[in-house]
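Consider the single chain below, provided in structure tokens and representing the form predicted alone.
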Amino acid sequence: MGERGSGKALVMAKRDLGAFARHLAASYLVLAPIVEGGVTRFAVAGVDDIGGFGDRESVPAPSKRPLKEVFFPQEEVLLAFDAGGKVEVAAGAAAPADEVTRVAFGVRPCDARSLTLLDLVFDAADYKDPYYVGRRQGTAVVTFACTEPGVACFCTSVGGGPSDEAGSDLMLVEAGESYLVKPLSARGEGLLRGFDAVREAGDVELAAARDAEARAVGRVARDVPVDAAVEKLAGAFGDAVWEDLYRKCLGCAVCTYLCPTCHCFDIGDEATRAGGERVRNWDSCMFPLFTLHASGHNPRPSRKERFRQRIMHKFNYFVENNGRVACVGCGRCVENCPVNLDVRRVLETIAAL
């Protein structure tokens, strides 16, 4: 979203990071990783915990909740409504912001990527939803370059990788004591603009963070063959492999929840006498209510034709519809199924069918 910046590589000492993350909060509202409750997530960071992991010449840390809330929330007001039958669309989100006034800061390159699969949903030709639309209009997009991939990441399978831009307005990637700052669109030249501490890169700058991209790759612990099961899942979806594939499945739906492409949601009127609003709330294809018809007939009776419609979603029918894979390789469905069902193993399964 947004023109493409100039391309040219800029660097910034480490110790700066801190004065940069200030020199946004004094212009913009930003959200960066915070941890409430035990849980990392995008939120708005006030001055002294956004510039806290700057002045420790560190990187801030992966958010266990995706980005994805900071523009489609899990809870949302579409509209007001009155008994009278007067109709208020909710303030400040149903119409795209002509100007950038938030940034999120700390960004990882899957969440990043992300966003550009959301706007296929969202933003797409034949329908743009105004809400998300708006909130992505109005928002900048900061990433990190990852330096040390975690041990469920698998970005690289699924067209990603540790320094991989898409989605971004403004990249920081390591080298040496400095950051080599990266603006990727005209959003992101416009965050720089009134920050004195960035220079032009020099050739030691460019090869240090070319040393730590490479490094990065080698770090992804594993190659899941995600074409080949893509290929396979055309004809899969009457095999009986799913039968032994769902098992381990309980229906809690954390992988969605978790997930930064996963969208379902359901729409519903809160009323009482005086009037009510219209609220949006994330859904999921993982819970039987969510395909239960008014006649009590539901497609999708057990867990089993559930975990098969998360699996084909995500990578047979958003490929046919989008040509792109709905996953961006995050982790955080491995990491957090409390039983350990590895999607990167049902991906191997199928890939051998």
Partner chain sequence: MGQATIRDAGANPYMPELATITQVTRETDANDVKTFRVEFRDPSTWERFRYMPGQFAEVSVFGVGEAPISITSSPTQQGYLEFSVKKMGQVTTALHYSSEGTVIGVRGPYGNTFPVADMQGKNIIFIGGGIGLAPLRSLINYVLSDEHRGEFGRVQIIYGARSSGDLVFKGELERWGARADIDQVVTIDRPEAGWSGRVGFVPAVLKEVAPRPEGAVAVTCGPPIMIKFVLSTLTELGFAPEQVVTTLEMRMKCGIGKCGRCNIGSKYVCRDGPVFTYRQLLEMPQEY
The other form holds:
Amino acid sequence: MGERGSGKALVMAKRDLGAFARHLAASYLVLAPIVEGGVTRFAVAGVDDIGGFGDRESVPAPSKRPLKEVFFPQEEVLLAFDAGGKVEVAAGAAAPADEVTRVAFGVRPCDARSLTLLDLVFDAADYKDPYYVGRRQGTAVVTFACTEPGVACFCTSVGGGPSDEAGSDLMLVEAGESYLVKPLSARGEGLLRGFDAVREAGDVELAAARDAEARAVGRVARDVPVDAAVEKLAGAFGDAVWEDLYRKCLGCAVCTYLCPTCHCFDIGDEATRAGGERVRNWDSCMFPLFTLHASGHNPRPSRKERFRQRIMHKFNYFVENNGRVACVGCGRCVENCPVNLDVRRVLETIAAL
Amino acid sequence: MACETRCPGGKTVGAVLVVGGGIGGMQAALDLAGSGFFVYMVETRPAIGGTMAQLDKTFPTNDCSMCIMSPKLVECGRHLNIDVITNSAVERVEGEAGDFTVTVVNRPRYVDPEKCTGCGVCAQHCPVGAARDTFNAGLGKRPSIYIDYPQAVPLAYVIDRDTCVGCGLCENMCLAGAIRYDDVPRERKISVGAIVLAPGFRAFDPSLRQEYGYGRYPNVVTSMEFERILSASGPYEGRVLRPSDGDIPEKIAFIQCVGSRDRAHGGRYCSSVCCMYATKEAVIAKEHAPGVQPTIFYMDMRSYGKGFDAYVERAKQEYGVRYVRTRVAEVAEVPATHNLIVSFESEHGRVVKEEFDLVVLSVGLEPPEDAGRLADVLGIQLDENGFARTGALDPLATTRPGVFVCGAMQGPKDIPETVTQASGASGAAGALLGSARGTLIREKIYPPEKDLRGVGPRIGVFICHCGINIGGVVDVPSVVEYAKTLPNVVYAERNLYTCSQDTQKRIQEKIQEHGLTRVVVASCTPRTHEPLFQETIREAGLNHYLFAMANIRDQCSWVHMHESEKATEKAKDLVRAAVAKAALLEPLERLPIEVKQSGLVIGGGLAGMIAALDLAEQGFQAYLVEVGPELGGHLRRIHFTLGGDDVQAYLRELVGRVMSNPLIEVHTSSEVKEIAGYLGNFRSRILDRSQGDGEAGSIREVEFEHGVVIVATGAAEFRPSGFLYGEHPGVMTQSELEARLASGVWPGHEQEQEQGQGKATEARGGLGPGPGLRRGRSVVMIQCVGSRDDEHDYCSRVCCSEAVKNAIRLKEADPDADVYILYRDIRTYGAREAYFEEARRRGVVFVRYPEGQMPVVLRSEAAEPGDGGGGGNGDGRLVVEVTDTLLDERLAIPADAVVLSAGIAPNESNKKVAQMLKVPLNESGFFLEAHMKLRPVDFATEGVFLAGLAHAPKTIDETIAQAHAAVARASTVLASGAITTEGIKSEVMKTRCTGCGLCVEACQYKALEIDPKDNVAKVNPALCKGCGLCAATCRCGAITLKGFTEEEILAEVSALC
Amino acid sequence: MVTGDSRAEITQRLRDIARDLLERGEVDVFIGYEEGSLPLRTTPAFITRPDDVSRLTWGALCENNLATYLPKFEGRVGVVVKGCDVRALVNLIVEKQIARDQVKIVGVPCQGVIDRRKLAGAVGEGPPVRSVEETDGFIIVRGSGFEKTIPVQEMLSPACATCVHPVPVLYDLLAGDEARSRGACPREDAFAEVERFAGRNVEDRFAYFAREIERCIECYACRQACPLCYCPECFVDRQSPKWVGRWRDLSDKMVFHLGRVLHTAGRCADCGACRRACPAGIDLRLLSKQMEKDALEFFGHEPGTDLEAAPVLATYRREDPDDFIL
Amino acid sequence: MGQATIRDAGANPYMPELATITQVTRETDANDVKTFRVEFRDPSTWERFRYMPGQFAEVSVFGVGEAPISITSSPTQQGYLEFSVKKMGQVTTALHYSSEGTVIGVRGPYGNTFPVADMQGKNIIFIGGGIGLAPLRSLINYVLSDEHRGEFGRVQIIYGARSSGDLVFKGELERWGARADIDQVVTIDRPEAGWSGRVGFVPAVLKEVAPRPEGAVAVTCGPPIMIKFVLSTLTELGFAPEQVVTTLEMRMKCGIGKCGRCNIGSKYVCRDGPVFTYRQLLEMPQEY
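Let's see the other form, the form predicted together with the partner chain, since the form predicted alone is already up.
Everything in the complex follows now, all chains and molecules, and the chain you saw is the first one.
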């Protein structure tokens, strides 16, 4: 988002991360991956949470819940109305913001990349979603390059990578005892304003960062033939392969809800006697109700069609409309599928058609 | 049918005259009209309703009397085939059974009932305000132009010319122009085939008992006056106050047997109901004014009916009602306070004087005022007490063919007995007139249902004041105003009594006027009143089910009696919920179902045989299934009645009639294996072993289809344990004694014959010498063996009379014999009291033993070997040890025979039958009827009826009446050949159904099955009773109960949140 | 104690059985387990050709309850079941979701399955596990720069600890030796955990469930993984009436979870599928276990052990106790 | 297809305009279809709300929810909008229970429009079934309006319903039928007492009437099964897929191409539709 930063790489000592956290917390609302009941999600974080981020030996790849909920929460009130017929935008719903008030901190590159995909939907040319756009404009994204990608990761297969810069305003890359600090936008630079514990990066740090990046890229285990799959999918709608592929799918929404790029939603009213609210919630193409008509007709009546829709939408329809696959390879759907229905294997199967 | 033989002249008129519009008359009229006869109901008072309309509550359920009765009132009032002729009397009866011509004289009412709207403006302006209010038992005052009570049917005013000053104000005020000062008596001739008498009773006039001071002391009131005091619609609006000063009395004395069991002043008979109504009044008084301390002075506690003992027990334990066994000698007034001093003898013989604030005289029931005149007009005989004479074996028939009787006219009785007899009498009349069934009735034609498809809800709300019942607690006008603000409500109003006939008309007018598409009534309970209102809106063209009810009485004013404001808020909540539900209501369809015109009678005892015969005589096929090898049941063990009728001869005659009736198919040694189906369309399978058991091919499996089931499985004498029963040949039960007496096992037989009493003796089965009982010796009877104890919480009702009967027999045979009856209460209710008296007169010794101290039967230490005889078989003589409460002494009575008055125990097999039919048993193991008071022979399960000992212990005449009643009720179903199902039914949504079949298991009515084709559940709408169990069972939410859809219920609930 | 040998043995038996069933044409599909795409995972395998039976595997990581695929299954199917799985399958037969003659039940005497959450805890934070090896009662996990050997018995799913029927109560074929199954939990110990929990005060108990349920993201993986949740339309999805609001606050989530527990009460035999499927790790076992206990105590009903017994809470008998209702 | 209206990017697209129901017309005998005429409470709304035939709006009953409903009035009829609604789900039921004076929410117009420009100078054949006449009615009245009538050739209307009671817009059908510049055939599925018009299913009637494809455009809307047979009949009659226009129905929530519900292939019915040519349909997955 916004204009590109100067690109001048800086460096800060790892031990100064706490100070940086305090610096950020002084001016912004900081949202960082917090563990709640065993589930990591982006939530308002304290200085210790942020400062401790770098102390972890190695941060396990992406938070369980995706970054998208910072911008597109699972449930949000769009409008409020009263019995007298007054309708207004719900209090607290984000209006377009002129300045950055929030920082998403400790974001992984795949999640940051997902924002550039969501932008295509919510910040489209014809209709803009003011709730998303407002939060997006008001939130800077501070990303940590991955050094130890997870076993389910396949970011490199979808155009991303452990140090992919897309969607980030500021990126921190581990370089020995320091972090290489890369401002990627004016907003990223803004975050550093007034923070003194950075200096310009030297060759040693740059080299160390490069090494770490290369190592990380090497650790992204799978090379998924995404392009081949995308190509095959164009003609695969009617293929018998779906019959085998969907079979073990349970039809739950784990993959779509935890996906950083899935963005389907539902709108409904909640009434009280005095009025009510119009509420938006995540929805999932995996649910039969998603497409069920009031007449009882369902264009996608079985799990097979719904499973196909998910794959087709991400790797075919979205590509047709936007030129990009709607996947950042974060591996959440792979990791969390109750039956280990691995999208990478699905793509491999399709590519092999 | 039977008419050809019974109705001389062959002409049979398909109409019946019912004399009396009380609960008995109404029940008889409704049953008759329901089974195809036109009914003329003649009532002397200006409105029907009778005594029950005056009662506050009814025992033993404490139901509000008016509340349970008013649906019947209204139904009578609006029934197409009941002509209610009030303010009238029967003047002449000519003709004979099958074709009577009756002259009815219509006394002037001075108000045209066709024109009167019941608005009451006339009464408001009547200058006379102090006429004696007869409805309120004289406690209140009323104008000269009046109605008895607000729900009166017909709702038309009447002028009491005795007090009317003739000012003409009412005529001036009446917008309807209904006043007719010049009204004159009119005669009307009606033609009927039979007559049912139900004129009720007259309360004993207690001023005849000078010593109790009634009429002199203001605070001595009759039980009926007290009933009105308790009633919310009474003179004190339900507050317990005493007449002298309007204070709340603390100590209230109830004096029993005022005019009953009293040779000197009233009837010799027991009035049967006073013990219970006094208990009820004591309990209700206590509920109304918790500070009240009621004391009931009684002689014997005659709580002999079903559930009555438990009721009295509750009165004692829960309400602290005090019971004192004594006969009150005198009541005197303390002039300064108008308090009353009650003098009585304590149990131990001391004279005690106790001061009370109020004395209630439990007055007895006497024959109705014009019983004598009626008897003359109708040409029937009265008995020695002035009640209609009937036979013990034909309790509903008067001495004139074609004239039947029911209720208190036949003898004192309570409401269920009356209702039973009323149905029974209507059944008997129906049997007489079977061939003319349906010839004179008119069919109800409804206006077409309005097409409301897609029309949004326009709701009308009618909120009932119900006297002070609701209005005394809930601020009804504010609820009305509130209702007007609710969504979809286009009209709201309050009514004094929403259930009254004029309000029904009003609701219909409002439906038309405001284009209402849904109606909400906020009043009492849908259980009693929903059908009434549904009928009302249907007559206005709305589907029955576009109706919702808010129960702001039971669920609001009653339970929040002391929190008026909160109750008002709650009433609003309840109305809001009902309105929310009403908005979603959809029209539902009632389906017609064909009815097989036949009945299965389970049990071939007295009740079963009578029922089968009645069915046959009414023209329906009967299948009579008896488990034993012979017909007769318990009756086979009874040889004579109290009055001396030869029961066995009667039984032989009855069996003969049953066996020879071509419409009765008898299966003895047979067992019902399976009953499937539903009202109108049952299908049963029985195993008939009458051709032998076990041999190949001898067991026949028979199947038949039938429209109704009558459960008459009977009961048996309890088989005692202890008392040396079965161990000593001198210990026997009453029926065993009776068998011996019948076969003449008594010395002195010859002597009696010599004395010229042979004829009588012969008629009584012939007494002769035999083992076990010898002249000049002692017989001890022990009452309540297997009754009123820990295992049997009920009174067996018949044992006292049986003991008295057999004791008299023994004394007749040998006046020197010592006959003892050890008892707790002697319950010779009704006319049986005379036999109790006779027994005492003959020297039978009655010894009362205390609660919980059963007499003990021992072998005598000093056996007298020389005695010989049947008893002297080496077992020795018997000694009965008992504590005499009167003497407060332990007695040891030597006995050569001990007779155990064993109770009536329910059949074990009842459980199986209950399960097959899905009908309930009560805690004692007897079948539980649909409603203790007003549906005594019906089950909640439609098409299944009940008679005889299977219901509860009862006497022969009661059993006979009940059997007639069961068939009368059944014939309301069978007669029309078709019935209409309820609209509330389950519906399966196929797309949600998984075919798991759990609903099939859950359904108690076998209304569901899995359709094998598409593997989803399917409802049989004819079988579905709309109970909703399947809907609750279905996890997938595939089953909806129409009329109670989840949307509707949730709308109701969320309206409350 | 499971041994490497018995794992291999059972795997071989399963393959033989599957091959046999498919070759004889007794089943159209054989559902078992195969190696998964991640180190700690196996995945359901739908085998239709005898040649593919070699994909089948067996081990302590075979966690899924395959009975969940059976409702309204078209054609004849063979399915591998553990002791707990088959109890769900019995329910499905009782509830007519699959015909007994359409399914070949291949039982495995169960030695318990690994709880991945527990294992993750044992491995600790740090670099991810990249490979796993199962040997003689141990599981060896390896990642960049580390290797840990962990006893399988300590890693078992909590449901396994209270399992009273490790050997399937119903099967057509048994792939293994009954004697080698994990010892059954003594009946009296099966409910120790819920009894302890029930002893806590009501606030504590509520707080526990509130904490669990708060994490729910309404992905309905628990429902979808549950073999007993086969309603064509779940009550949470109903639009008319709408039982569950869209505000998705705690009470709505509670309605779902508690409603689901009640719908499976008297049927659920604690296979643990819901808990395993949940991405938020919500544990409602205590509640469903309590239901199991109540069904047993009040009605003498042990879910999924009797083909003749209908779900106890969906049927009514006069003699059913009701004194606990009020 | 016509160009979708692009709204002011700064506006909140979820914010409905308030409109008052000013007239409710019962359409069918069963009263399961009603036409609601609504007027914006704020007249300036009309400046933002410019629509063309084929477009729809998200209509909301506050407290119940929103539903996409095609606009059945023609932009040539000014000062009000009309929606014909069949009682189906929650919102439509709530609408049915709303009376005149009720304030509802309307946001839109959404979706593309009938390709009015491409139809210029051509004969137009309207083929409707049941409530499917509602979107066509907008275009019919547009075409028949004084200001536009000259831009189009002959107009043919083939309309059918299950029974005479299920026909909608009966008054207009009569007026159209009376016009000389229109060939109109109204049919019902089964014979019926008192019905003197044609009997038979719409595709069969279409086959009989056999409109000529030359210089013509067929516009059809109705139940899916009818559309299926109408499309094949038109093909038989020689209509090229490009000459056939229909509108699709899909479950929708946002109306602005975001919520994902109405996605068919790479199209979003709310944004890229609801009007599609048969050609386009042939290129889309059969998931509607």
